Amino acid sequence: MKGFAMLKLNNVGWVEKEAPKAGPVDAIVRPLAISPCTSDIHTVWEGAIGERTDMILGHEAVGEVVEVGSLVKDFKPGDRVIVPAITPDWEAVESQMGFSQHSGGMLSGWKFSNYKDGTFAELFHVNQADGNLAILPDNIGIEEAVMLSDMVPTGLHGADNAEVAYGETVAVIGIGPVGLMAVAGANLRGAGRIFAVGSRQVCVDAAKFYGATDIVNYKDGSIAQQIKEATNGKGVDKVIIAGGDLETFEEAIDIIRPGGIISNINYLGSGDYFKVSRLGWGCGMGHIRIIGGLMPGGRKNMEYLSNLLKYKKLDVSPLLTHKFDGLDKIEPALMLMKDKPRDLIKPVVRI
């Protein structure tokens, strides 16, 4: 089979690989439609996860399985699946400590494009698929369900780290997709006030779709100075960090209330530390919890998630602002990602 791969730090390409083989609980899947993520950037040209050679890009996919292990009880040949980006080994002691994502060390559970080949290829390969697949449902379109593989999921694991509750205030410091579903998912879970950080107008108009009421832009100065202003001096009770680099944590520690948490999900590719102000964070006594977390996967996951979209509670439409057809468009997809132009947010490549 073909797929498309990190031949090495900074240099990309077609590799020709045998075809991957299901084990006894496995599932070998074809995908219908792949997404490329800012994760998948970071990989090949931050070396955010150290050298890979030839290793098949992409983590993000809906796909149709063409084969199983002669101990998977609920998918078949044929089954139209979405598939988590995470996908844990479910006897980890990890996994039953509640931290699926980590099931065997440190981000064990992000396995496509980082221990394995990943989905940009004509076959991939999903461990322990009872626990690791879930069933598409019909009313679903697959440019909207790959959504599901990550962006969702990661988003509003944001707000659920972030613990957001009712008429709370919330400052989103990046809004590409992933920020967007984390606008999104503190809205559902009730935020009154939220303030989404960022500059680009597809973006902006995207995240006062999703229920931003304030938009800061960071290139008009300082988002502590914007956001402490607008709030009377009081700054926020929580903050979702969904894009930025090291710095950014400096900014999100000078807006959070004391007792506030900050909920990290962006991905930090470069860079070794990350300051946190004394006076800031209460000279280290300020109540303040900072958190960060790696998605969940797992079935249940895309099952619940999936039921926001079959149900109308969630339309991830407007993340789709790109849109290709055949596996050979996984290259010029993946480089929008690189590039970001101002009318991006997501591409998804149509198998």
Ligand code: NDP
The other form holds:
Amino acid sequence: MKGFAMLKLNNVGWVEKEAPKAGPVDAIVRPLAISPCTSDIHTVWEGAIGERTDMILGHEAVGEVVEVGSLVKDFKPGDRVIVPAITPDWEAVESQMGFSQHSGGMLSGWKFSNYKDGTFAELFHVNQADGNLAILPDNIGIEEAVMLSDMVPTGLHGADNAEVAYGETVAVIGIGPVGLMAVAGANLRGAGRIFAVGSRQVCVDAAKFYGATDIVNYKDGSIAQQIKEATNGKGVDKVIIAGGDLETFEEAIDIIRPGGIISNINYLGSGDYFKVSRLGWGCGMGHIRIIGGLMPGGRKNMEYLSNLLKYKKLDVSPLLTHKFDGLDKIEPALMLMKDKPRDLIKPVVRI
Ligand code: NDP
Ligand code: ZN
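Having displayed the form predicted alone, please output the structure of the form predicted in complex with the ligand.
Below, the chain from earlier opens the complete complex, with every other chain and molecule after it.
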């Protein structure tokens, strides 16, 4: 079968590989829709997780099951399924501790395009099918459903980790597709005022659609200064970071109130350390929490989050700015993600 791969750092291309086989609890899936992620860009062009050779990229997909192992109970060939980007080993101790994202070690629940071949192929392998796949509801289109693999759970995880509560003021730094879903998550959890930080108009319009009340352009000067001015110096209850770099934490510390939470979902692709200002952190006594999280995968999350689309509580269609047909088109779609033209939020490829 063919797949679109990271050949080595800074290099991508098509590879020919043997089709994967299902172990007793696994499934083999043929993608129906896939989408490239900014994480693929960090992996290939920033070397964020180190060298990988001929590793098929991609971790966002909906597909059709073509084969299941002998012990799989709830899925069969022909089922249309949502495939989460994170597919944990559910028996791992980390999973039992509530951190299935790290089953087997730091970030080890993230298998596609990290530890094994990803979804940009004619076929791909899913571990622990009963625990990691979810049936695609009839009334959700494949293009929308592919946003359930990664964008929806990641953005909402940012809002969950920030413990956003009714009426709070939240700043979402970065409003690409992930940050937009964080805005939507903060809104669903009842935030009052939501600052959205970005520069591209297409993202600004979408942020307003998802519930942003104030827009801050980071290119107009310090984010912290702009938000402090708009809040009479008080800052915000919660910050969700979904864009920027290590320096973004310095801005976040400067706007968070005592007892606030900074929730990072940005994949930090390069650099070594970030600074936490001593005074901003209340001389170490400000009760300010900093948490960073990989999205939670697995079947239950996919089933519950798909209810948001099925029952029209969340509309992901504004994210889908670029649509392609055919597996071959994953290459231009990935390049869009790398180049981030001004009219792009998220590309999707139908197969
Ligand atoms: P995008 O590149 O589409 O969006 C990034 C956003 O950050 C844009 O709004 C951009 O503004 C803004 N931005 C860029 N530079 C700065 C800066 N210096 N200060 C403030 N804002 C800035 O990315 P995605 O939404 O696709 O992904 C966001 C991050 O989430 C990525 O790092 C991705 O790898 C990660 N990710 C994490 C996951 C997880 O499980 N935690 C899962 C999936 C993705 P503009 O372009 O408007 O100028
Ligand atoms: Zn991703």
